[in-house]
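We begin with a single chain expressed as structure tokens, specifically the form predicted on its own.
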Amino acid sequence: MTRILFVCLGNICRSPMAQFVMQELVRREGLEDRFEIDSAATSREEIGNLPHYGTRNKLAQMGIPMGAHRARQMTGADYQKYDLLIGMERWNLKAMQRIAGGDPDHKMRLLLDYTARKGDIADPWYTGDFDRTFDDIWEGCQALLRHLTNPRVTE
């Protein structure tokens, strides 16, 4: 089984809406079996709020199935648990890295590196675009399950 952790700032944009894609991509292809998928954030601020109203719309829009979740965040067990851990942006990452005290197993990426176009998903808490953010999201979950499933399939 891979273990995927998703995460963002809050916890409530970004990492969730990854979450939710990534377990729709799986269950559409049929290996629910072989993923465990879960999302955090970095900061404390959004602790125990549901979704921010975007992400739940645009996920709803496109008809993507949301599980309840309420934000948490990141711990340094987190590390140990996931797999991989997955950061939505550079600053992402740099926060994960505090927080489990390094990455010596090379678990953190970021969700565009498995494409073909590096660099940051935009956080729609202040962009206000979650179609966007969704299209960069869809990209990024698409490539990374290519890759965990066909690994020798370069992007």
The other form holds:
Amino acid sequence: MTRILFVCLGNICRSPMAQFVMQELVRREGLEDRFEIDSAATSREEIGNLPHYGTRNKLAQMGIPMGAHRARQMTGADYQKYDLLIGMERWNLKAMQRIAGGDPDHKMRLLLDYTARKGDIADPWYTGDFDRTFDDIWEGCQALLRHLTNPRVTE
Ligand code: 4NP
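Would you generate the structure of this protein in the form predicted together with 4-nitrophenyl phosphate (4NP), following the form predicted on its own above?
Once more the chain from above appears, this time first in line as the rest of the complex follows.
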């Protein structure tokens, strides 16, 4: 069982999008039993809120189902529970390390680290561009799943 937590600032735009994309990719491969996938925020801004309309709209447009999710803040206990904690941008990693008290087990990554095109995923809360965010997240999640199911391909 591999447990993955996607993390962004608010847990309403990028990280729930990554959560539902990854759950869909895993479902398409018939690997649901091998993964537990959730998402969380570094901030307290949006706690209890549903995913942003832009995220819900884009997922619906792409035919990707959304489970129930309300924004929650990452905790120190999440660091113990999850095998991988995946941020969307560098600032997320800094905040995640502050919450977890560092990253002694080297579990923290950026989503685009799994792709050839490393870097940050732009925040659609500010850019309004949910299409571009989706493309980045789709590419990142595909690469992540490939990495986890056949590590030698990408290492
Ligand atoms: P997210 O986008 O981190 O992709 O969920 C944001 C959502 C809310 C805020 C910032 C970013 N906010 O400041 O409330």
